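The chain below stands alone and is given in structure tokens; this is the form predicted on its own.
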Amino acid sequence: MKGLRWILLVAALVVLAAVPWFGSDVLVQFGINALLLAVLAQGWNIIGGYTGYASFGNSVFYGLGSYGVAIAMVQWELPFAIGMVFGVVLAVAFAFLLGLPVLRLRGHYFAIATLALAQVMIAIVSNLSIAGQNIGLVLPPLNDDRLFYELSLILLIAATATVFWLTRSRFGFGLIAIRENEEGAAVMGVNTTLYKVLAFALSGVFSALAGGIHAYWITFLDPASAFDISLNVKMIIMAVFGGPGTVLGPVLGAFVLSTVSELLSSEITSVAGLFFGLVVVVAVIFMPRGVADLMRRFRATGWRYFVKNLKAHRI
């Protein structure tokens, strides 16, 4: 069983990398889009799923790769790879200067000043020359998108990867010591301040890569665009979607919804959004455990799967 899972995600992924060498232009723009916000959902369940804490300041990290990217392109003239590193260096550094005393904070107190950085690195930017303030950047454009699918898509496999070694790790097992109960892993001798840092760290590292990827591939950032908080509620409902603190969860919940967004637009544009929000509510009801925990115990219970969910919210 475990062998024919392997080779199950390995001919995904052959399917996944063949996608822009015989798909249409309109399927690669929307691989890139869906994978680059599965990494994004990845990224968020790091600090979400494994450590427990609701951040809403992953859009900063997203911004400040974009900007990173963006920066050292237009303004220094340097390449796109090292426009990537310095974007990861300032996600890194914000999460450590910012990350110490925030993530002192818990529940909903957490939640709120996460979402309160993003307001206010819209207005640092905006006033900030090098960034172009209101302006924004226009980055030099490369007519290229299946390098930008297959950069997306390596990029993906890295942040899962990463998700996987934290279920095998002594520092997985001590995020999620601290998601169930941060007093007792606290006793038991894990630093969880450290942690809880790293954790921010390590899930600012992707988003930031995300946000490089999709600030050279669309050319133009402003700071509205950058760190919009949409983005973040989108990253958390996906990984909610498919399932927080599991290995492959928000990777569907990413596609899964991706897909449905891209067809209700197409299809009924006026209500897209009411239909969409309509899906999430359901879901949430049905599996609040993810379409991960759906797949992985529905055999088991069939259709009182969703009868116990429906019991458990009173409904």
Given for the second form:
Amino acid sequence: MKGLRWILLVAALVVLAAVPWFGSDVLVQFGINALLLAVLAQGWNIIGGYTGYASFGNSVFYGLGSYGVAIAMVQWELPFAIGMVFGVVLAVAFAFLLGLPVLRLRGHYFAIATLALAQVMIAIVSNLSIAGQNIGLVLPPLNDDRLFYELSLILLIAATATVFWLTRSRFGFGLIAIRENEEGAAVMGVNTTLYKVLAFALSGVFSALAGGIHAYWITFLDPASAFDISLNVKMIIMAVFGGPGTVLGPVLGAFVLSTVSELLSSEITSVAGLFFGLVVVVAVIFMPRGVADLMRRFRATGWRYFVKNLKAHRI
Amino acid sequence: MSAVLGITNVTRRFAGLIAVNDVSFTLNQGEILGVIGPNGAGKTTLVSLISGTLAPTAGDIAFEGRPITKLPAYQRARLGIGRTFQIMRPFPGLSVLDNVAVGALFGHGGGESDLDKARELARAQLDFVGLAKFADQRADELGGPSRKRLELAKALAMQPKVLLCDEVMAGLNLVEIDEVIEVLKRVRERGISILVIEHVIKAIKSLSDRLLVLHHGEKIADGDPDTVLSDARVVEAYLGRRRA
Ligand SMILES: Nc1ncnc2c1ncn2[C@@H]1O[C@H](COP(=O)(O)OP(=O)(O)OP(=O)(O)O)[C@@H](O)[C@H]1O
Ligand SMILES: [Mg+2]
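What would you give as the form predicted in complex with its partner chain, now that the form predicted on its own is on the page?
Whole complex next, starting from this chain.
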């Protein structure tokens, strides 16, 4: 059983890695988007799924990563890789500076506080001349979708490996303990403040790297699109749909929902948005722990799985 | 006997009421100290002040002679202070085994960094408190009495030097109470000093070397259990409670 799972995983990776060699341009571009969204969902999974802090600040990390690459390449004429490092440094600095005060808040208060961060960043960046103010920056174009695709895939593998490590490590257990009961974790010796900030930073690193790749690929960015809060909503929906606090759930969620949304928007544009919302609402009601939990338990409980979830909502 | 815990003139106020009022006492090495008192006497607050989940309004707390009043809860845990919660705080979504493993991964001295080893240590604690057969269940699927034992196992997995038990016998039947008493006696044999809060007078009498009574946040008696339980003020505090 375990061996089979590994074989399937490796096979899936080989197929994914080969897409740019057999797929159409459109498929590869769809793939880059889907992979980057999966990275974002997986990054959010670290702070939201494992640590239990529903962050709306991850689009800020994404924006910082985008601007890190753009500023380094456009203003300082440095290579892309250094821009990525710069973006990561910005994200980590942000996580420590703002994470410390914001992570003292719990539940809804934390969500609302982080929600405000993106707006603040748009205001700040719109007034920075080094960031091109509200006009934005245009990056040197690189016409190599195959490279962007493989970079995104490597990043997704790194993010997923990191999350897998969480499920096997003391650090990850500390985060889970914080999610399950923060006071209970503290009296057992978990340095909750430090762990939360580290989780926020780690989550931010992956968001920033995704933002950096995206910026170089798209070659253009402005404050409103770099710090777009709807992107944060998207990553949460994908992670929650797939299964927050699981290793593969957010990736699955990102792939499934990217595909559904792509199919719908090419067929019936007007109802696409509505249908997408409906799918998510139904999913949250009938399988609140995501696809990953559904697949794990459906075999044992059958259709009762949905009934049980429905009852849990007291509808 | 040397003092493991030293509580000196500790006071804790909440808006409009004094939950713990100028309390001083020591917990000695290898001792079982019973703490009793009517509902609202300040017992749980006292445990929270020692474990660091609440800060005192005034007074000092020392562990092995060293002041810990300003240390956060996690640092006190690493020094070797373990507690259970009266209102239980399991990690509901984790298995019973992993609940306890968290104690082994962190806890006294920073804990065991290897997950497999931590789980091994956790399994031993589950055996010790009689929960081994529930190891793979989710913690929120446990019944009340088992949850009490889980609280105990989690704290013990931290390998503490001091164990603070907040009503680990409440809601248990007589047989279960005897089992927990046996467990606590064996914990003491490992050299762990214990502060145990309990309402069941018979249980606390058979367990404690010394008894401390709180009433309206104040310490009204501290000494040999038989002497304390025949003390006029203690009798009055309890009779008063029963009449109310
Ligand atoms: N967080 C809090 N905020 C305000 N008041 C509190 C708080 N915690 C406890 N109190 C009050 O402090 C007093 C002491 O409470 P505490 O829980 O310490 O009593 P206790 O001796 O443990 O009681 P019990 O036997 O019912 O467990 C009570 O009057 C309680 O209402
Ligand atoms: Mg109490």
